[in-house]
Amino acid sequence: MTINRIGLIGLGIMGKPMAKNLLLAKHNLGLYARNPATLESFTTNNIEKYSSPAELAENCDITITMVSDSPDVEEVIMGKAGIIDGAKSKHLVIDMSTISPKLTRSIAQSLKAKNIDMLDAPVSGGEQGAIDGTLSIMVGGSVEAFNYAYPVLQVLGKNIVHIGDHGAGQVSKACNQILAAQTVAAVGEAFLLAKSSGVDPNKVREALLGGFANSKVLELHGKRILEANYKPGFKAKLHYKDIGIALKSAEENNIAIPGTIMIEKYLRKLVEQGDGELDSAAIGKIVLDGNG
């Protein structure tokens, strides 16, 4: 099937650079934003701006959603004048937000009843990955929908993996968020041990970068922690939300993930003390300050 126009809903830290990359790839783009001011910087000829998700979906072949949380996704897809009200048969919704796997499956089922397909395709890589078009994209849904969407996803990311059926992408993202958050905490603990022992944590990090403990988190967030630079690439309040999704999924599956419970405590502390807008690397700050 030909893709004549791609719709995008959500022009925040992630959505805005994603839109720009789609334009650079010469795609015609339809945009809708709940805050119209975010549309002002988009003025090129191959953009159409719409007044509702339904109107956007009616005029696009694919609609990408990149919004904050499960209720936001439910609203733009299933709510009044939502995507489901405007999308034609064979339309494809690609939800790149991070939301509940259970809700994803429910929405996919409702869309299927109207012959609308869906992929859950949450991402990892933060704002810089969105800017560079190097996001890791974890995809749930049918193989046919994945193959159709793949050229579009290639514009936005480099590591694109079809995980399984609806909801599998969101489960994979929950796993990602668990690993990322716990590794930040581990880096913070390592630096705390170094400092308390009178050893320079900068030198410790330098040494560990060349060994088995090396990771992107140690490289990038370790530097952030040492510099106390928590300018947001991925906000702590969003990581807190994502860890909540992971814990809820674990509860639904009747399993225990105690390390994630600890991380939820750290992130909750950040949010409660007014630091939810900081980058989630500030988990390390909580560890170093002994406020966990």
Given for the second form:
Protein chains: 2
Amino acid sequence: MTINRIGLIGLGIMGKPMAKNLLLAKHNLGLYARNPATLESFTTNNIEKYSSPAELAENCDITITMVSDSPDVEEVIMGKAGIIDGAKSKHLVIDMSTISPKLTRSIAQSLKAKNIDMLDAPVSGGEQGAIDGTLSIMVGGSVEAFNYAYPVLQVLGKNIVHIGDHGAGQVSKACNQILAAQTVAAVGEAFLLAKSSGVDPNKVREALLGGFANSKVLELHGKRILEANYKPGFKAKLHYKDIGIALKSAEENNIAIPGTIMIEKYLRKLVEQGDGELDSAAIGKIVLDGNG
Amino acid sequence: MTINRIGLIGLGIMGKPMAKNLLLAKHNLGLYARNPATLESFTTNNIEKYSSPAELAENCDITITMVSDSPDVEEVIMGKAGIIDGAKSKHLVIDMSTISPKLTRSIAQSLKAKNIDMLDAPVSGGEQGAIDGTLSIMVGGSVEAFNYAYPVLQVLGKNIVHIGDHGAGQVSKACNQILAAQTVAAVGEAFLLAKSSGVDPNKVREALLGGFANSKVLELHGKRILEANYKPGFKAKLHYKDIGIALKSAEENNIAIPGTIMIEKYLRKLVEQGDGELDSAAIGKIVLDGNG
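Having displayed the form predicted alone, please output the structure of the form predicted in complex with another copy of the chain.
And the full complex, kicking off with our chain again.
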């Protein structure tokens, strides 16, 4: 199937640079935004603007959704004048938002009844990854849909893995979020132990980067924590939301993940004390402040 | 000061390859072992064997100790016919074992009274790092001693960082151990969440390696966990010992490190159920088995 036009809904921190990369790759774009002012900066003539997700989907072959949370995804796909109302048979929805695996499976099933296909394709790599087109993309859905979408995903990311069936991408993202957050907390504990022992945590970080405890989190968030630079980046309140998804899944699957429960407390504390807009590296701040 | 001979006490998994690398670098070695049979394989003529740590220290300029635990270090340095009894003024003891920062400071002080200098220089990188001479070495002690020892440490490791004063190397190592162990546990939780959701954890690992949750632990221990390959490597019982050192320091410093308390439970469980000889990646096994 030829891809004549790609629809994109969600022009936030992530969606905007993704749109730019799709345009650079010579794709025709279809855009919709709840607030039309968001679309003003998009002026090239390979862009069409639509007044509803349904209208957008009707005029595009693929619709990418990149919105904040489960209710937003549900609304643009299943809600009034939603994608499901406009999309023609064989349309593909690629949801790159981070939402619940369970909801993903349920939406995919509803779409399938109308012969619309879906991939869940949440990402890791943050704003910089979106700008550079180097996102890590975790994909759930059929192999056929994955192969069809692959050239488009390649424009947006670098490490693109087909994890499994519907929801598997979201499960992988949940795994990513619990691992990243716990590593931040562990880095916080290491720095706290160093500081309280009268040892420079900068030196400790330098030493640990060369050994077995090395991680992307120690490198990037470790630096943020030591500089007390919590400008986002990836906001704590969104990480909190993602951890909630993981804990809900754990509950549904009847498993215990106590490390995740611990970092949920840290993130909740950040949100409750009004620090939800900080980068989620601020988990380290909570640990360093002894609120562990 | 010229280095005519380097003494080495402790010819275990780590010490043996370190001895080989020192010999390859054309150093004369002095060896002592509680069990003389350990020394039988060392037959080249640039090796001298001694019958006590004191005799060894008397005939060497530097003594490296690489033994299992705090009591072993205390014995070879401070015990009967210990290093302190034989070492001449300006002798340098480099303790590369992993022991308590507090004990390190106390030993360093006793040695100083006899004009013997000391560095604590624990390592990360395991047996393979020792074999390849690519250990990460975290050093505590004076800048002068560090500079004197540097060419020798360069034979053994790659990322050699002077962290601070006596004990700072041990503090850094404790930080390394709590970060590494917590990351293993977090990887275990991620795999458990994937498996319980019917998603292949191998695929999840593959995806996460390309993103923000990437770490050496995910790469190496993640693979071990998925292959259920717990052949050591670095034994769980030694990691358990190291976490005990970290928790003792935390207690002395009056700080809370709850993530470390959690993984101490996992390691204790491993040791108590007779799995202390397994690689410490078996923390992931405990988590996967739902014993979290």
